[in-house]
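The chain below stands alone and is given as structure tokens, in the form predicted alone.
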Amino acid sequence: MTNVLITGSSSGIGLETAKVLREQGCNVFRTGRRHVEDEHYLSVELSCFEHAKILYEKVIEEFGNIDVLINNAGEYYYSPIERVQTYDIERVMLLNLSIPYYLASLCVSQMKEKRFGRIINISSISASVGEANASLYAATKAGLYGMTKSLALELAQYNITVNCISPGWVETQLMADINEEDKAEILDVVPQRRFIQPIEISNLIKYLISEEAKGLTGQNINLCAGLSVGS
């Protein structure tokens, strides 16, 4: 049975993915900031390497090993650059880039031993399409793709694939909090004139961790309703 760790899975994309993969028969360990009722869940703030290590050790204690790592936890940060504080830079860089890299480093040894592994990094369309006032966020998400390409090359001989998904605007709770006028403005620049649904990302993840996708590695997939190609 495939053992999966999904960070940032108390809601939204992570929660939907947990449901989809459990339906496929995977053992799924979830984590997030919120307290939820789930046998395989740890409420933890991934704000330091120590917390990430605690999470990793908890999953190993329960499952024995991790076959699939899905780095989904992250923070959207929006601010003019001159207002960004040093603690903002440290926090967003840590959660969006450093912790995913560290978790991958912890999981890789066992994946190499088994000669099987899947690492999926959830980036953002902001990594490849400019977004004013979101430069810090975009920088961290672009870093995830750079990490993806290099790790894919490093780990290919061990049957470990590493891929990146870059969603556009996704219909999550964040979108529910936006007023209708602002939503209309957003949709105006999305070619398909719609928001991506979490299940679309979850189904792509399901494919990427499957045996059928074993030849797909080091890639960044823009799942964005056409936003990456223009309006």
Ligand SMILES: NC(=O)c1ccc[n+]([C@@H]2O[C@H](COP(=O)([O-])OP(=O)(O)OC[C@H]3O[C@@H](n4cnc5c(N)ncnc54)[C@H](OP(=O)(O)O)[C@@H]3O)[C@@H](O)[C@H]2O)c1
Second form
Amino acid sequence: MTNVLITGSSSGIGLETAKVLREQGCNVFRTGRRHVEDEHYLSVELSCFEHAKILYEKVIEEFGNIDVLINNAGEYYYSPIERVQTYDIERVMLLNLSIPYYLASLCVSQMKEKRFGRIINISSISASVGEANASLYAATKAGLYGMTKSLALELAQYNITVNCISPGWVETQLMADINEEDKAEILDVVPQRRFIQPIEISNLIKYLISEEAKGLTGQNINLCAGLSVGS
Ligand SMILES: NC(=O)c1ccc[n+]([C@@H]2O[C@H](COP(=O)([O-])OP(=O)(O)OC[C@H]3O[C@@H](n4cnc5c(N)ncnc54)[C@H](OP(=O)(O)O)[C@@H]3O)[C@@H](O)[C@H]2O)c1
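Next up, the form predicted in complex with the ligand, please; the one we just looked at was the form predicted alone.
Following is the full complex, with the preceding chain placed first.
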């Protein structure tokens, strides 16, 4: 049985992925801040190292080990740079970059021992194409890709793969604050003129953790309806 930890799986991409992987027969541990009725779920604040450690220990207690770590919890942060507060810099860096790194550091020893592991970091298209007023978010998401490439090299000989998925605009809660007019403007620059659905990301994750994908490591996959190519 494959044991999977998906952070940020109380909604959106994480929740859909949990459903898809459970259908595949995986043991999936979910997290979020809200309360959720699920035997393998913990409500945790993931901009905090102590909570991340508690989460890791809880999953180990329940599953024994983690074969697949999906660093998905994240916050979109939009603001002109001169209005960004130090508190926000610290919080967004922790949630989107430092904690994913920390969770990977906790999982690696037993993955090495088992000579199997999959680490998937959910980045964003904002990391590679740039987005005005999203510099803090973009910095954290680009950091995930740097971490992905170096870890992929470090862990290659242990049958551990590390990859990044960079979604374009996905129809989830994260977009809830965007009004209809702005959504129409966004679609004008998306080559396929549509939002990505969470299931599309989940199906890519399903492939990345499969045996067929064992040679795919250190990569960033833009799943973005053509946005990374141009408009
Ligand atoms: N939607 C997009 O267009 C898009 C595009 C590119 C990349 N992404 C990335 O995809 C990932 C998933 O986002 P989504 O679109 O599925 O959004 P979502 O539906 O808002 O899901 C975000 C998840 O992260 C959790 N979370 C947020 N802040 C947290 C915190 N401080 N501590 C612990 N958990 C926290 C949320 O839990 P609670 O709500 O229960 O707190 C939720 O489960 C994110 O990393 C995001 O940056 C999304």
